[in-house]
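One chain follows as structure tokens, the form predicted alone.
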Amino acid sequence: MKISVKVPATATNIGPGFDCLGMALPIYNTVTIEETVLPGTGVEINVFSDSSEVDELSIEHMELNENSLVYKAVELLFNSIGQTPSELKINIQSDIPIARGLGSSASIIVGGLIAANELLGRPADEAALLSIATEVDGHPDNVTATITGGLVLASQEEDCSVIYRKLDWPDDWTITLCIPDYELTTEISRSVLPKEVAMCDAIFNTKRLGMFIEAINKHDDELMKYALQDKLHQPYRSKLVPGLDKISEVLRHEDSVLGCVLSGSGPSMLVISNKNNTDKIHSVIKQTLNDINIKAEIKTVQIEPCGAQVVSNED
């Protein structure tokens, strides 16, 4: 039997909502799980890709064996119903830039664990895809919104489950991702972070992400440019994404930009805006990187409404 899961990328953050909030994006990675019938050959994983925009350097360096995220994420929904993996052949077709702050081991993680539930007939529910996804990946933000599409407010709770609710985003607001040709790494950009914070910038983004939430539910452009303010990542990342600065003062002075933000933990940039003047956008953004010398890949999207979905079942 062989399974095959179509996955978006995700942008999560986005300004104040920093690990709970997450969109799902018009880039995708598919995972295939199959059983394979020679026995002992144990788990083969394998990696490619067709596009530009995925640098085969870090497809060379990325796990393709048992400590590799997918295969983690396959063991334990095993384990959940008292197996153990053996002879799987898992191809990963990636598409989604890795390293750019897209979700690209998000959308793994998630892929293979539908890909491994739909071939164990389904024994998961969403609640418990959910709990395994972030477990491996580390927060509920970017699988949250992998799973479900769409534009999404998350949190895992104490006892591992997640709560989730979907946000209506608004048609006439458009997303102009920006995508540098250099990795950017989590872990890099979480150390930049301080380990405390001060209360006062803790209040900051709280206000700031009840005004996200209250500008989504209005559809209030005003209060949403107030809403994509950020004091908890953004300042200190910002350092590591040259341009970022740069490009959010620029677009600041224009009526239809609602706001600059970092998807993720960068380098990719999110400008949030109105439909009606997009030119102006990229033309802001290739200029200020040209000047600087990056080359990046610059496209208005609108979100992913449809989450992780199978799209090959062969018997």
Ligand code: HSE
The other form holds:
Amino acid sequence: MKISVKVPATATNIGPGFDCLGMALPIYNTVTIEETVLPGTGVEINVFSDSSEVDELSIEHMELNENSLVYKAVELLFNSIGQTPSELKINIQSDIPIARGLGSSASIIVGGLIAANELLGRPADEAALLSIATEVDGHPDNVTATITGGLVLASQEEDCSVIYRKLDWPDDWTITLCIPDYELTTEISRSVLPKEVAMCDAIFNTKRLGMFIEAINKHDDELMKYALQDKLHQPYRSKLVPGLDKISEVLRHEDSVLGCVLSGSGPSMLVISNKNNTDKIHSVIKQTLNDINIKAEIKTVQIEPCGAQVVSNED
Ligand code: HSE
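Now that we've seen the form predicted alone, could you pull up the form predicted together with the ligand?
So here's everything in the complex, that chain up top.
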């Protein structure tokens, strides 16, 4: 059997929702798992990419062996039904840029997990898939948005279960995505965060997350401008993401711009706006990054409503 699963990229945090808000974006990886017939061939993992974004250095970040995250996820699923994966070929078509805060690891984990679940006759339900994927990836905000699509509020609870609710993103709020051409691993980006934060900063984010939920419920653009702020991670990470503060500051004065936030742990950024005319946003980002010699891909997208999907299943 050969199963392919198409999986979207994700942006998490989205301002005030550090480690709990996630959204799917229309950039995809495809993970294919094939049972190989020859006994003793073990597990083979290959990565392919059509995109110039995935260079050799990026691919080096992925361990293509039994220590890989995708293999760990597949193994946990097999183990949960008392089996061990043996002869498997895992091919990853990687078009989500790696180490850019776009959930490429989560997408590969989830893709592998869903493909393996199909191969095994679907022993795991969504809750089990969420738990295994979160155990391997460590980020419920990423894996939940990858699995469900759309915008989610997700939390891993003490018993390791993941609870989530989907939230409605207004159709006319567009996302301009800026993907710089350098890598920033989540590990490095988390290493600059403090172990503890001031009570006033925690309260600042609590208020903003409440505003975020109300703003999307009521489609309240003015409230969203207050909501898309953060004091828990962006102030610490901005030193690793040159241009972020300047772009936010310049775009703050644009009426159509609701906010500028880091995508996950960066270095990608999202500018959220309420009109389709995004020329000004593109030119501000381009000019600011040009001035500091940073190349980036800039594109305006809509949220991806669909999560990971089986796209082919051959016997
Ligand atoms: N919410 C996590 C972080 C996402 O910001 O560190 C990591 O991909």
